[in-house]
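The chain below stands alone and is given in structure tokens; this is the form predicted on its own.
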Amino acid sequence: MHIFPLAVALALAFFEETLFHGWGQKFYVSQEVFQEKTELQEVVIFENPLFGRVLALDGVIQLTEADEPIYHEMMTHVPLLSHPHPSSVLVLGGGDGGILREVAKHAAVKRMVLVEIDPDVISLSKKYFPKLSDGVFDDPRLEVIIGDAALFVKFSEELFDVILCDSTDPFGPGAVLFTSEFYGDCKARLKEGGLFVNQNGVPFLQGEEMTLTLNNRSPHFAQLGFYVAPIPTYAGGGMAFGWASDLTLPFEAIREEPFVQTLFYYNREIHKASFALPNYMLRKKPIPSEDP
């Protein structure tokens, strides 16, 4: 929901996001780059003097050039450097290419599969955010599938070492990607010892997402939890990433990789520290099932 329609907000030189009732954030628009309604969603791209180029979908900020490395590095390298040999990685959503860019830095990865429902996200990101994907769409290890992520994990027979679900929040089209059925289907697509990670919003303002995730994921995985990272664009406190596996995810990264020294945010100390959760997150508990 917006205080002003998008066209009016842009005309006033501000893009205003009101994702939460009673509180929001706005970005000064120094230049409007693109605005169009695709078959699936409304896309707005603009320039901001602090955050650089900004992407919004259906009125919600998705990424900015300035801080996107924090999100993409933490969602990717925590699970991939915790897995002893992540040779195959499935990315659900993430058509902008940021997650794939980070996955591609791992020499152990021999196969990457991207499932993106909106082909316009891929084409627009290539055109307006070329550094975001950094050529990864030409990587011979990558297969791109245009389709529904929930249907792919349900009917595919391929197994993966790591699944990264770069979804929107659990409302509208993204709601299905937080259901128990979806988590069960993802579990079926993991190899033994595989890891699943997805974004879980900003718990200070979206604490119900953590409870929903715990409740719907616990029937399918023996081990699950969260780690956090501060991402300025996703205002309201640390952003949570939910992980799940049948093995205990180590607090220390298992593998050393020389590329880590070149990253914007992630390092081994951050890896360990990201698992330290504040009490208000630790108090989130699964909702007792009503099934007998």
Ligand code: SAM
Second form
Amino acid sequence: MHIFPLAVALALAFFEETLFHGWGQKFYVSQEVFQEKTELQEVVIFENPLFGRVLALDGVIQLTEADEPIYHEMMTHVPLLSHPHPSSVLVLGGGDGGILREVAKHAAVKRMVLVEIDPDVISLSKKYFPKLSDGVFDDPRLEVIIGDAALFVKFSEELFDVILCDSTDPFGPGAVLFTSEFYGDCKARLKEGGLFVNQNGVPFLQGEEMTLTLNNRSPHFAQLGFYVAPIPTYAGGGMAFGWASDLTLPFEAIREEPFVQTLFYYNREIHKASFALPNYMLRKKPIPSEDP
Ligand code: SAM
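Can I have the other form now, the form predicted in complex with the named molecule, not the form predicted on its own?
Up next: the whole complex, starting with the chain shown before.
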């Protein structure tokens, strides 16, 4: 075999994430499982010897079997164990089912609503990542709505105790989920004492995403900030979760649940420690808008 075809073959055997220009992570593809452009985004699913099965949307890693529990546990249990009675939870995006799987572990939750724009993500996740949703799509507490989450929060009249915005990054269909209008509409969908959490990227490399959500959440919520968790395949340092509420001390871990012992990453010490932020994040402040 000539050297050139081998190089091409090896090149074809790697998935290179395209999130950052000039730097990125590369996964050896031991088996390509699925690849298709849905009406909304390019979906790629492949096997990697270290991370197991991997889902990428529009060239960006969304989750891997190996480290998805860190992200899904931290986005879910920090707010839900900080809320005294999280009986109704709204999940925006999150069509892979990982967040829903974690929300369903809370007996206090009586109603879950998922609003996912791309039905193919749900069907592909059920087919190729069955452990991810782990049967939650059959949970009688769940209502699945296919549509734009921005329109749902604008036109729905339902109120929720917790809103979890598990979106893609702020481009493509996810861009609208980082606007002031969207955060204002989310605020209107929260009951008194409600908690909001969003996926806020990796601040070391996506610092502009912190400024974006600080600027766009601050007009609507009295308290807002971030907590972090190290998710190996959200490359570039700790992953930030944006939080917002009108409560004074919104994210004290006040509830205990026996299932916490069974979790992969989350525990009460981790909960508390995740709010300790590095200086380069603490320095990020909303930029006052020019208009009066
Ligand atoms: N955990 C991943 C991360 O941190 O990047 C995100 C997981 S999940 C796959 C992201 C989901 O958001 C996708 O299924 C995508 O289709 C959905 N999504 C993007 N924009 C949306 C919108 N405007 N309304 C509803 N769902 C949206």
